[in-house]
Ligand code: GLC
Amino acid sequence: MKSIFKFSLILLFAFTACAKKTPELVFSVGGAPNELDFWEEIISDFEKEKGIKVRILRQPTDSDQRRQGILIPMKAKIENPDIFLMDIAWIPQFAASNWLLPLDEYVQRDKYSLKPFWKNILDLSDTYKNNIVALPVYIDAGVLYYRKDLLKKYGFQNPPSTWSEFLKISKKIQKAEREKNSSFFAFVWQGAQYEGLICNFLEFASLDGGGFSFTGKLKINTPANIKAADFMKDLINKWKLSPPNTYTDMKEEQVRMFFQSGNALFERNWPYAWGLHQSDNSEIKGKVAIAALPYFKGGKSVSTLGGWHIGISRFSDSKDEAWAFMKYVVSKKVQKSFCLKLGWNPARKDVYSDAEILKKYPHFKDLKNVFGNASPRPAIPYYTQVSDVLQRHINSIVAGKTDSKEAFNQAEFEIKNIIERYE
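Taking the form predicted alone, give the structure of this chain alone.
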């Protein structure tokens, strides 16, 4: 018995020693089944190339559930997951909570070039207190889809660059198309009470002074914000260029399906809709193009930045291995494969000039310019609570239930109370 016990101890110590030599990296990622299956392929290739074992921790498709799945171990300060994918909106909270490993030391050690990434995205989304804390894996930004066949039919050479041009084109074409299609509307966009409404609002509020400032004096109730919200309301109620259910039902997929049915001239959506618009069962296949979103005179075109970024846990016991995996995931080879296999928008600029990519996705030449002018939502750790307040009040304005100045004044009051609880 003593011999068996000693032999068991030897095996245990041997196993422990081996485990230390070949640590297992735990990667937390969610998404659709086909996305997770492809992550398994990426991980398999990485293991063969680098000799580092990776265990994938599969999460649901739902974004809130994915966030919760990372919050729990981070709050407990446990080792796993070592590395994870984050929605761009989570980064400020994770960084402020001191959960993300600063990457500057690794970047400098390996002389790792950050030039392939958009500087505005790195500076505004992936940097906290002057330290890089994440890298983008794939990116999104709001774009304007338009029916190029209808613009040509009614004598317009280019999509509108300003909202005044947009109104002129929209009114003319909607009136003409309504003669044979009473269900036709000029513009569909995300106006329901959810996060997509905030993304849309920030794009309308592109004048100087528009948007929300949380540094120094709180700026919510501003003339630029009032103008933007009133314009959104007027698209539905005054000019009737957008469907009456915009503020009740319109989220990404409702907007996408409406436009894809052939019943709209313009659509604000994310780049994911392009492939679906070009599918064989689409009524608008071959009739669509994309452009930067319009802006008010005196402002500029702004797209709300979305997408997913990769970060390393400060509590990981395999930080070097996690950094190796991070570099692999954002390499040109892997970024290109994500694009070809899943249709994702790469985080690297150099992929957008790749001949094979442009052959399959000719619209990427336009996306590259959009991403260069993209801007994230406010980078504050209590953003979720602030967004809930803004969603409620902006939706009330768009629905015509509340005066815009009164609504923003009340939102500002509620947000001040949130800030006081955190500061």
Second form
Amino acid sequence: MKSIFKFSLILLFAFTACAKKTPELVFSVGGAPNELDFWEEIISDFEKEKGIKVRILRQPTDSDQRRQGILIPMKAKIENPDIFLMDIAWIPQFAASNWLLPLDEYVQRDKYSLKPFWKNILDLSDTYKNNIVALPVYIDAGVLYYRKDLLKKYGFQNPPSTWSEFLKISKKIQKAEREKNSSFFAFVWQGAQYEGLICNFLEFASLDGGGFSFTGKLKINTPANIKAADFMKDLINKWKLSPPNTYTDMKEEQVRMFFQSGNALFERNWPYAWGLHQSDNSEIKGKVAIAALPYFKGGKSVSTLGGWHIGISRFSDSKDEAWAFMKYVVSKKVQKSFCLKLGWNPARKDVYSDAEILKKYPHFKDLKNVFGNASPRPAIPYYTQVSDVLQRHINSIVAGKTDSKEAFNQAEFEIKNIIERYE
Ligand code: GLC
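Swap state to the form predicted together with the ligand from the form predicted alone:
Shown next: the complete complex, the earlier chain at its head.
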């Protein structure tokens, strides 16, 4: 009898010990190495402040690879990761697949104010069936980085507004710089076969009729899209202003490092590159400026809307803790620190009017217009599938392997099949 009592006591003790174990949140996030290091700092502050442990699941920078990393546990309905960052482009798929925890109940319970966020972004990306399912962490929009020292050296006052001005400046400066630096290229951008290629493409497709539409009348194989893809190909193959590995290797970080090594005049990238370009070990510190992307005469500058949002898995077993972490990540304090430390564009309006922010980033006032006009990718649940098709065909045009008209025709055929499956 005594030993049974003892055994029950041990069991009870073990059970209470288990039940009391503090839950550990698993947070899946990717990015450049300095971004991941900063996440570790944020997490350690959160742990100290709230007493909730968070384990970070480090992922690469590439959006498609990051999605794959989350897709597998979601399809298997596994509780880890509890919480993750999502590319704005995949939220409709995640929401429609029922992987995201609806948050209205939490928002109401805590009387949590959504006012600091842009309503159009919440409506466009973070709401599904009238319920908030995510919150924005930072906003991205494509911009043109340029070497202000080189423009000045060759007698150009301003960065180019149109692609024809861009070509004139690029050809002249590349030719002259090549005399002492054979690795110099005028323009680096994201041309590898992945989501970044679509973001770049949409910015080149700035003429009327450019871009894509998959609902209602299909818009894929249009003269503006053909012109854009041919121009991208010519930058590499005809004018040789962009490196030959643009369509094989160039993703955000490859492009950023190339420009930062001092071997390029122009760079297309997202705002995160700014902070790194200005860091102490950058070859181009103090020599860089930002402008809106050029456009074809008759069109207007287009910047793709990107950005990363935070959502909680419906399968998480620590939903309350995940919600506490989510609120922390989008709080003014943390958003401000992302901005000061990484140069990210905050998703909260109140950070933009902060004096410390404006002092450090006077270029924010130039970016305001870019953000105001940034164009979203189609918010449809099967977007990533059609994007895969487009990535393959546009990459093949840019590589000079397929004729652009034929490639868009084929893409249209494949996309029609995808749409039929969803309707
Ligand atoms: C950036 C953007 C994201 C986009 C990706 C493409 O991370 O924020 O929206 O899909 O780049 O590479």
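Residue numbers count along the first chain shown, from 1. None of these values were measured; they are calculated from a predicted model. For the two forms, the rigid core is made up of the largest set of C-alpha atoms that agree within 1.5 Å on superposition.
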query: After the core is overlaid between these two forms, has the C-alpha of D350 moved by 2 angstroms or more?
result: yes
